[in-house]
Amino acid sequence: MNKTTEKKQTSSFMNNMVKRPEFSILVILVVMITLTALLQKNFFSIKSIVRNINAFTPLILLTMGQAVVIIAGGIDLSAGPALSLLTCVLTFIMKEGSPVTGVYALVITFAAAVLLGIINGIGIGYLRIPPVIATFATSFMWLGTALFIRPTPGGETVNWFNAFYSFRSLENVPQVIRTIGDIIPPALVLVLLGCFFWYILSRTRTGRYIYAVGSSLESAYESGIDTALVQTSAYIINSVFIFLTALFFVGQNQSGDARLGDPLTLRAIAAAVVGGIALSGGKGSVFFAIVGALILSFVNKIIFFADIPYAFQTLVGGVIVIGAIASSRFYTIYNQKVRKKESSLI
């Protein structure tokens, strides 16, 4: 292979990369990281990186779950209240002086999370209630139950449950483990666990069917796919990600709160869209939804370190998010037109 051929192949590869819609998302992320690094001192220090990972993890996990549901052609407006409910259940079951209650709490809360997904899935998949209406209704059910269990923030946790946030406050833990935890925080482990969970599922029939149902519910049904079961599975998968988020929050705060997840629902949806997930369903990557969550998280960092007055923070944040979505969409449309023009010339 001569140098001319190698250059052509390299040029072709780069052109194909630039034309992909994910390229613009990555460019936006790089811009956000650069701006944050300029504004935040010691941005690349280990302590700063760990703090940022801890700050970004809840939105990343919720966005991954929301992305699965949106790809399947749905949406989940009950994700925030579901998160709040699960934190309340965890802290209701655990008793500080009884370590074994932490195990009970994990099992029971996981079962509760799956149940929440099943309820949403039955309403949407089997009863054919529009996802917006169904999950809007269940959001009040989850909120009401959470307030019944824990009217005010509080509750008890066992000591070892702090491992979902930090190893520092654990009893009888070797120093080497604490040191590792300072470099690789448990929050990152939760995100990697979520990524592995979806990677395995995406290689299964269920993962493929989720994309098929989101692309066209009617066509998937006519192809023999149990669309109701697939939609229910998508909401159960979403609930698993919500469960992981609840573990992080309870490990961090050592308490439950019926209002904890309220601000995160719409942020997770927005992050998924920024990450290239099509609201029409059937398109996008759950892993690029993580990039969307990072972009949204860095937006908040930039606003904070730029010392923008609080009254303008929401406005500026909204403008930046809209700009990110619009630029990504414009980039995609532009590349589609270029490809059509190139194909017409052949």
Second form
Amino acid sequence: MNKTTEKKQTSSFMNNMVKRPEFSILVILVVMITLTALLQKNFFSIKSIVRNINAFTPLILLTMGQAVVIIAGGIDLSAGPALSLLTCVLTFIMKEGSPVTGVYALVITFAAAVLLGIINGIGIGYLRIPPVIATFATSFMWLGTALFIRPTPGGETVNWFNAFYSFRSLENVPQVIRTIGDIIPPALVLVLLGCFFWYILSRTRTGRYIYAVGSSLESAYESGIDTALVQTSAYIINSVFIFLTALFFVGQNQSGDARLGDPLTLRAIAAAVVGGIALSGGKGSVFFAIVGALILSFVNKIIFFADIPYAFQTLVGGVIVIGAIASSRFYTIYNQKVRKKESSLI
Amino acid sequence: MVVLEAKGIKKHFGGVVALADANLICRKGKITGLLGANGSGKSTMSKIISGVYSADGGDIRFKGEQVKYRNPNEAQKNGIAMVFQNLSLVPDLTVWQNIVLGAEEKKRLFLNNEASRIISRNIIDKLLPGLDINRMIYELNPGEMQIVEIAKAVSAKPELLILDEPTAALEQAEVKSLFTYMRSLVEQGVSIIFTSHRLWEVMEICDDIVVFRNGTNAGHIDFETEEKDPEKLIRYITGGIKEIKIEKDRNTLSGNPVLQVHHLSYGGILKDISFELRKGEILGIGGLAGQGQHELMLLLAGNYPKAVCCAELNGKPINLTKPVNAIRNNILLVPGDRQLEGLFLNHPVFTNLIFPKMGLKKQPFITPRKMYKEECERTIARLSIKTDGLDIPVRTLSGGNQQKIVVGKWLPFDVNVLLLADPAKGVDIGAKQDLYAYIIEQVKKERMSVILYASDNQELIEYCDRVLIMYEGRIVSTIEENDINEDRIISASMGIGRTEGERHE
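How about the form predicted together with its partner chain, since we already have the form predicted on its own?
Next comes the full complex, this chain leading.
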């Protein structure tokens, strides 16, 4: 008797897992990883894993930030230019050979990042400008400022800033730490930091209200929620993720670049959508958005390793992304139909 | 003990007076019923008390103090909670998350989900024991959503709870458990204002009843001292019988059926509707607002491809799955929301008037503007549309003239059936008379058939040869021409005169 109920429970747990829309996304990720592993030699070696993490990190962080904003019912078209601007600000403040300027740079740039979020939030939450238009406009403000600070890529950094990318070129660091840095790359720490940040937030009122506001602005307002404040918070949270991305890029490139982030904005939005974040707001999980970013990154790798002629690479990439989104959408609709049938039978 | 006293409340929206001089008294631990026809001002009154609207005049005393709320939040903090008809639930959160939304339990900075769940479960267990509080709102049916909405209002621990037609979406069993719960709240000293269109519910649950008509108090019955008399309530609601009858041409009704509809259903909104429409007849559709009348009109005009529908036009079966099919069969709709469904507001009068023709077969490839212009001029003259030429945008016209254009665009057609969905809504009296005069002339001369849905019973009484009353998506009664009067329509609309068994369906 006991055994049968136990069996029932596990099977119903499996059933529930399979029926969740996230399940199809996970399946797609597994397929992508398998394909990449088949195409790339040494895929599972530590070296290549670290290299992959470094390559994927910027998109993962930006996607998480974008996911928060989209869940809150908005969108951020200014994320890429904001990233560029922050790299420019970082390298503008730091002076090579004066390690303490690195600390100033961190503090001031973080404040700048929060300010960017507040400006977007005021436009959308308080002035009621549609998010697409508001952030499209601010994207030019960020880009313009970045170009003003740094018309051409360049700038200087302090030596320890390298630690955001790798411990290899650091001076006065014991060998042990360098080895750890080879196995656990700083990029992974940045991603985990982002995850922890969102995990904490998701357990506060702000986290709950971000979903409520994105799902139905009117209902949230009628429930006594300060919707404008919540929308602004979402953009500030997004800014924090952009800030982490900027740290990674400056650590890697040792320079600022006013056009660095441009191609990443729409990729992050696409990744969030692949990861099950509904553009209509209120639906999806920030952690599953990471899966979306991974899928998009693996698609790039597969195309690279599959020897597809260069002219076709973009086209193939686009088709795969559309396929991923469509299959998860069909899967959800199919499950809803099944559920409807079941409930009508009851 | 009096908890709430509203005296001499006045409210108008634009030129429309919603409340002229209305009074309401609620006693502690009692359920006060608020009754009245559509537009009598009872919803406005509830919304003024709960802070959604502010009154233009009069004063409200709550717990002995004069109050004036600027928004629902202030009222809620003071102990007045209202359950709205349009729900204020967030679809992508769970039941318990919605119940505590805006007032979550906290453990320092973090949410205390366990405490919130317990609060929610305690309320839901009394209201609807079978409901899983971990389900998402978008998965629930309208009745369950209504229950969650009530639970959310109750979780704020109000002293005065306003329920605005809470039972409209509920099944019989759910109504019963809601009533049980209301009684337990009342025993704890909560006062309740309850509005419903179903007379028997009001008589079952309420301690006293206030009736509104045209924005003023029409009557008051205290069930502790007076007996429960539905006839008296209906008299209060309708204000006695007004017989205004125009001469109707009776011999037109011998004609053959033009449109026959058999067992038509759509979703849960329309259920098993059958009727026939004779040539030269004006068939009225009546009943309370939102019983499926609008959907019936839209369906007959081919707007619901998934509807189960079997219809015959002049004895031949027709397919009503696309609007263009209805139009080609000359079943033409004047929709209820003319600005949204009937007009291209920013386009000129000319475009609006000729647009329906574009859907017809055998259209000349190049629009013959000159010919059409002349046709439009004739339409404008016949309906006496007041417009400054053909080229001004429709949005600049008055409501009445806009409605005339919606009717006028079908004028060049050889109308079989004209579907009118509340054509006089928001139309001034002059334009309304022009419209009906034109329609009646067409009915008499061209033997056109009309289905008229009107939210104003007076229009049904004046113009219709037969009236079908709808209730919860069904046709519950047919009133033949000699019996059409306000009393019959209202009592049929409210589900009175049906047997106990029917109610419990």
